[in-house]
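Listed next as structure tokens is one chain, alone, in the form predicted on its own.
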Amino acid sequence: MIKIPQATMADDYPLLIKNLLHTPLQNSPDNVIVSGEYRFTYAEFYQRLRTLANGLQSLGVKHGDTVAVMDWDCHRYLECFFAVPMLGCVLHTINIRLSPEQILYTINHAEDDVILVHEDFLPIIEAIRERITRPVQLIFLTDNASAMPAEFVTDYTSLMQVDPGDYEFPDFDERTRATIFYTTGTTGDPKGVTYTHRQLMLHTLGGMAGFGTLAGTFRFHNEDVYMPITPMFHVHAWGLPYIATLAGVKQVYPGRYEPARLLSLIQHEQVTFSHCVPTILHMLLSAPEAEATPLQGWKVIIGGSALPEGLAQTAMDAGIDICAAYGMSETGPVLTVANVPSEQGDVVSMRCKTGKALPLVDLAVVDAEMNPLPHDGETAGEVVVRAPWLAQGYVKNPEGSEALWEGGFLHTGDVGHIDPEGTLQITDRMKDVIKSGGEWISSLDLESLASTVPGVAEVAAIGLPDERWGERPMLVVTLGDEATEETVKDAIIQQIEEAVADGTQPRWAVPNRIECVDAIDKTSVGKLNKKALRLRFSQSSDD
């Protein structure tokens, strides 16, 4: 091996998130980061993040402690976003939504040792902090000035009140650990799934470089104004507030995903990127206050779940721009993204594929040996995929990381085939694709068909077993407003047929039954729950 000749005061600069803020202290430092009646500059971001960095040390918070959050999704959670990791601390994202048993299992699986706490949350800390097993300090988060609990060290705005004096972020190797969560999965515990800085500043320039590249109106740029309508707990929002701090642009954090609230900021704060799973953007669209949002230039990526074609077309004729992206927990998230590079052919089919990889992924599709399987648009097998910021096992779990990471490449237990353009589309999940009469059905495509349907509002396909066939298909459907359930179901029967005609679905797809329900099952992350409704059908169906 060559050596490369070194200075002797030659800085090797490692892929630190302190490196991050750089670029928009030097470029952009008066842009603004707004939350609630909060409104800083970036100058005034990174002096908050001193203070929060000092604030936490005088508590004895100390490198490699781990410090979690439950939070809205605010100016404070952006700082823990930064300060926590760049202390040399891991910063856990504890999840809001899950049961307080699996809460109370990830604070005691991560070794928490700091547990920033909102007001909304205490009644789930009060029901679980006697079994925590380590001890912890509780750091009280309030919106409204309210009263501090006994048992509380302090609170954010007394901790941000310390000096900062001349504190520094340090160096240390960048394959720290910075970030732990938990992903939930349809048996057993949550997995715990960690990031190093390097994972993290890497997936931050892969994504910045795929969404900055994109051809057409879809581009992500440093005049756009950034708001995340996904939990930060997830993923960390998927990596974009990683991404719109490197590009220095306005950010605006919501909150709580109220829709009044989301419209109004996207009105007047003239925000111009999004990014959220389906139900909160259908959620958004069917809020009395959208007919009066004006939403033209509304860029949305849509992830978590496949972006059905009606919801798409929809989501078009209001003016936003919208397109697929797709990533899971254990990939940063983000893998691909949809490309649209022009407004010719069949533009909502085209918004709403997988998309095509971020710079350094190497997707592949392959059979049950690990074979690689031809891009020719039709083939389909398990997707697998290598990248420099993939996660590298699960937290404590041997077994499951050698299962995840069987034959060098990830496993993403999606099914899918890439085109000869290498554009992929995810057809289902393993576990969710419909098999009858010899035959698979994508749920997905059923989903898709279905959503085009006038009077459909939301669907989900699931397989329920069948004696005969092994299992049928079921479209489980909630109505918009007049529709009528009769009108529906006979015009989702007729769309399927259709497709069964031209050939572009099996036979067999066409559905057994079509259930219209007020509301349909959801993850705590805003997915469909096929898991809780194939136990819900299959039960019905047994009485």
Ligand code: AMP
Given for the second form:
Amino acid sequence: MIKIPQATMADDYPLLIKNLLHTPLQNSPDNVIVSGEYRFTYAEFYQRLRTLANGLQSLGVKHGDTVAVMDWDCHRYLECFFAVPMLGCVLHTINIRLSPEQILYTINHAEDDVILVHEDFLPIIEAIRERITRPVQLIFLTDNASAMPAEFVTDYTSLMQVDPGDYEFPDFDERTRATIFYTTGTTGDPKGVTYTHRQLMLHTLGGMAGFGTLAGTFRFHNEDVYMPITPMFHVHAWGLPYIATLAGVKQVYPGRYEPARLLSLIQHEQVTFSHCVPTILHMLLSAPEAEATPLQGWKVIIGGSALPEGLAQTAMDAGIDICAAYGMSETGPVLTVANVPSEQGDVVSMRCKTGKALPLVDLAVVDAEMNPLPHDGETAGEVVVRAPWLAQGYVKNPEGSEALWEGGFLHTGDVGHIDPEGTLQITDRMKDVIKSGGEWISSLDLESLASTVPGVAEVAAIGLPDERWGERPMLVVTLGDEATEETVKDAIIQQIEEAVADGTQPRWAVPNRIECVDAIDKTSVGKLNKKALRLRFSQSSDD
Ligand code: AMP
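To complete the pair, please output the form predicted together with this ligand; the form predicted on its own was given just before.
Time for the whole complex; same chain goes first.
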């Protein structure tokens, strides 16, 4: 290796999260971050980060400690996204939708030293506190000046009143652990996923380049107004708060998700760029306030699950610039984003494609022996990936880590194909794939087809055990207002039969059974919980 000559005072600029702040502080220090009644400029935000870091240090928090957060999406959470790792600590973003027992598992597994707890989550902490195995310091978060319970060491407001003096964020190795969180794990215990500063920085740059170079539709730029509608505990709100901060745009944090509040913020703060799972967008568009809210030009990334064409069409009818993106907890998360050529902006199917790889992402579909499959837009296999920001393994789980990285690529567990232009299309998740008579049926295709039927509010396709065929597809549906069960069931069957007739679906894709239910089971991050649905319907008496 030829060693590069280096001046004695040359700066070996580390990829540390603190270095994301130079650009907004220089280029847009007066842009604001909005959260409830608070409005901070980036310059004030930086001072608050210094104050928070200094306050945590005054409690004895030191490099390498783990600081956990249980809060809604607000300015405090954003402050922790930066100040905690910038101190050299690890930020544990606790998934507040897990059961108390699972939350306890994650707190003990991550070895939290400090937990910031919003008052809404006190009952959870009360229920598990005695079983937290390490001594933890609790910091109280309130929006209503509520009294702090005795077991807490301080509250956020008091912490933010400590003068930071000449506090400066330290430099350290860019491969220092910055964050930890747990995948919601539909099977077994939650799995700990962790990212370093370097990985988060590279994901930020890759995401910014990927979203910022889209032609015409959907491009993220420095005049956007950003508001997440993905919980900040779900893979760092998909990394977008870091991207938005580097871009120095106005940011809006909505607190607890209530459709009326979200719609009002979109309108009054002139939000232009958001991201969420399909369920949340569906909830927003079905809210009574949606009709009177101008949504023209609002850009929304849909991820976490496939974007069904029915939902995309409804969104586009409301003027929303919608598109799908794809990734997972272990991949930073973003891997791909739908690329919609300018002249095809109104083609709904283009917006629902899983998309093209972000810069630096090396994506492949492979067979069971890890042989790469042709990019013919047809041959499906497991999606495997390399990128400079992927989780290197699961925390304290060597077996899971080895399986994740078998053969030198990260295994997504998703099934898809790549076309000659490089567009990935996920056709199923390995666990969710329906195999009937030895042939694959895409549950996502069935959901997409059924979602376009009038009267269908939400739909999940699952495979149920069948003596003859191994598995047969079943649809579980919730109905919109005024829809009747029989009409909707008939219309879904007709829709899928038409797809069979035009050759886009195999004959065996027509479901044997459709059930209308009041609510479809969801995971803690709002995705269809297929495991629960399979359990529920394989045990039901009429099966
Ligand atoms: P999680 O780790 O909870 O974010 O879940 C990641 C999984 O969600 C992926 O492995 C996919 O199965 C699924 N997923 C995420 N985005 C998409 C998408 N655009 N289309 C289809 N499935 C998706």
